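A single chain comes next, written as structure tokens; it is the form predicted alone.
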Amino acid sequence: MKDNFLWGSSISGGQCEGGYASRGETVVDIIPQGKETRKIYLDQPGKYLQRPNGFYPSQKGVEFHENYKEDIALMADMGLKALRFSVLWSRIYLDDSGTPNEEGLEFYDCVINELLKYNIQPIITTIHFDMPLWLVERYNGFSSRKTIELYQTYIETIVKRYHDRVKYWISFCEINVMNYFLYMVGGAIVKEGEDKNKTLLQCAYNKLLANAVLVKTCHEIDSSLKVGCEVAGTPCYPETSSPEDYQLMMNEERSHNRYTDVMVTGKYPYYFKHEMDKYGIEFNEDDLKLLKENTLDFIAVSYYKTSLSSSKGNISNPCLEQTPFGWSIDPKGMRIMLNKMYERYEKPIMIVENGLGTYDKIEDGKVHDQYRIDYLNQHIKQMKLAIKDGVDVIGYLTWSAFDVVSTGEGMMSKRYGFIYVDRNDDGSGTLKRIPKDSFYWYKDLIKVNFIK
């Protein structure tokens, strides 16, 4: 691997920070825990906009806000070269008054400086499923152009503040996941009588503009900055050789590629433009010019699993094992994804999420997670093969540095981290941090900068 390859890990404010009393609410702060119900409310929050009494796991996370020095020291001991985290917009702007919260800005100053103290490169995501709730309540999120203006104010504030220390910027986390979770990713609520597809496409139009605004802002403030947007890597196989299954696969891939197509090429591909026209989304020439002139420097991608397209509906791939949470395990799919992505765009790729969400158990004060080591090792080997294929991969960041509240379930027991956090699904626990076996394995791997 190249000496400047970014071995690292990722976290997000909405899943780990806590510090609820010193910031505004985010979209996930009002979503309850629950494997079945949570996914419904991540798409449309329903009654939870009224904040009924209950347990909301994202409000406290794992209290990174209070423990960041200890956590970063552990990351330094592991040898991380990079940490990708999100700045909470709701900590920087408590409302739409245009006055930033200095206390929030100072917190991220401290996080960035603490990382740099240990030579860990900070990578900032501006929104990671943690949009301010006031944006939803006042403007219905990215369904409104006003949100682009407010986003520009927000990112100008943080880029000017941190650009001297942060060189990699990511606009959004998994922008294509908006296809499934409109409220969480787009900040929009579909009102009675409205067409959800139209609201989704309007959010897409405005988020793509906002991404271009970040690129433009970063490059104008500091020409050395590199800007990407994270997409969820979702390779899809046809179940059979039937034309029907292949057509379904093509449609599925397009639904995910359409966002990156615009952000990398600076224009709408014909199939995406056709869909926009179908739902009456109006194009503005100035908007199209902004997109054309402000394209991504790199692509950030997450990779967890692959799927099957079948005329029979949703089915599991019989060729693959599954995690305890029903996600397919497909290391070779990562090599396939990286090659297809690089073939399509020829932009540097940073893997910013890859990991195994499963149950961990403490035994004699330790966590023996050989299953996580095996999972990560298999995926890293496939990444290395993709690099040998000629793919320009500039970094590999796992999900996650330490255990956080899971997005889909709101559970702590679905654990991804190298560091165990003693917090239970009901919020109880000591918050003690315990390095797992995978912590020491990753430390050794980074040290030799090679695949074992």
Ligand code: BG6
The other form holds:
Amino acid sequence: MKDNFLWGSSISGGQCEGGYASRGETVVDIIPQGKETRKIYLDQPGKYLQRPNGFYPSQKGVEFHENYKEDIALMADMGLKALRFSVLWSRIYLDDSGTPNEEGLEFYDCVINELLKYNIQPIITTIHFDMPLWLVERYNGFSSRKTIELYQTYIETIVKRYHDRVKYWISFCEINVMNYFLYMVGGAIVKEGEDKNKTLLQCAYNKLLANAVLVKTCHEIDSSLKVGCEVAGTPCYPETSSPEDYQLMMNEERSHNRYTDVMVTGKYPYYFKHEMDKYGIEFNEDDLKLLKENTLDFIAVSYYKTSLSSSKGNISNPCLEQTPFGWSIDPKGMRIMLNKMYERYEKPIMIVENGLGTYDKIEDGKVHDQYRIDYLNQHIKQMKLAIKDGVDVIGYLTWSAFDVVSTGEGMMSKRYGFIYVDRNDDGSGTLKRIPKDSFYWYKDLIKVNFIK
Ligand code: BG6
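Output block for the form predicted together with this ligand, input the form predicted alone:
Next comes the full complex, and the chain you just saw is listed first.
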């Protein structure tokens, strides 16, 4: 691999920080755990907007806010070259008064400086499923244009503050996941009688503008900055050779590509424009100009699984194994995804998430996660093949550096990290950090910059 290849890992504020008393609430703070139910509430939170008593795992995370020095020292021991994390907007702006919280800004100064002390390149996501709850309550999130204005204030503050030390900026985590989790990604509540699809498309319109605002702001403040947006790389296969299944697959792919199409080409593809028109979303010339002039420098992508498009509905792929959480395991799908993406956009690609979420157990004080090593190994091999195919991949960041609260279930026991965190699903545990076997495996890989 090239010497400057970014071997690294990712985390997000809403899943790891805690430090709840010193910040405003985020959208995920008010969603309880639940293997089946959490996903429903991440789409539309219903009664949880009233915050009934219960256990809310994101409020505590794994206390990275308190432990960041120890955590970063472990990452340095692993040899990470990059760490992607999200700044919590609700730590920087506790409300919409326009006055930033200096204490919050200083916290990220400390995190960035600590990373740089060990030559770990900080990569910032401006929103990773963790937008401020006050934005939902006052403006209904990205369904309102006012949120773009507030986003601009927020990002101007952080880009001016950190641009001397942070080169890569990612606007949003998995913008296309808004298709399923409108509240978590768009911050919008659909009121009775409203058309959900219209709210989703309005949020999409405004988020795409906000993305362009970040590109413009970064480039104006410092022309050396590189801006990306993360999309969930979710390729699908047609279940059969029938035209119906192919059409379903095409529709599914478009529902994901539509965001990247706009952010990379700077214009709405006909199929997306048509959909916007159908729902009465209004375009204005200034917006189109902003999009055209401010396109992404690179594409950030997560990759976990593939899906099947079938006229039979939601079915699993019989050719693939699954994780205990029902996610297909498809390393070759990663090579396919990278090639398709590069063929379509010809922009550098940074893999910003890839990993295995599963149960781990401690034996004699250690975690022997050979299954995670195998999973990552197979995916990295496919990434290397994609690079041999000619795809410009500039980095590979796993999910996640250490165990964090899972997004979909809110569980701690669905673990992805190289570093085990002793916290249980009910919030108990010592918070002790224990490097897993995969920690040492990744350390060796990074050291020799080679995968066998
Ligand atoms: C990605 C998210 O979609 O998948 C992460 O960016 C998330 O926030 C990761 O944690 C794994 O998903 P989950 O639901 O297993 O935590």
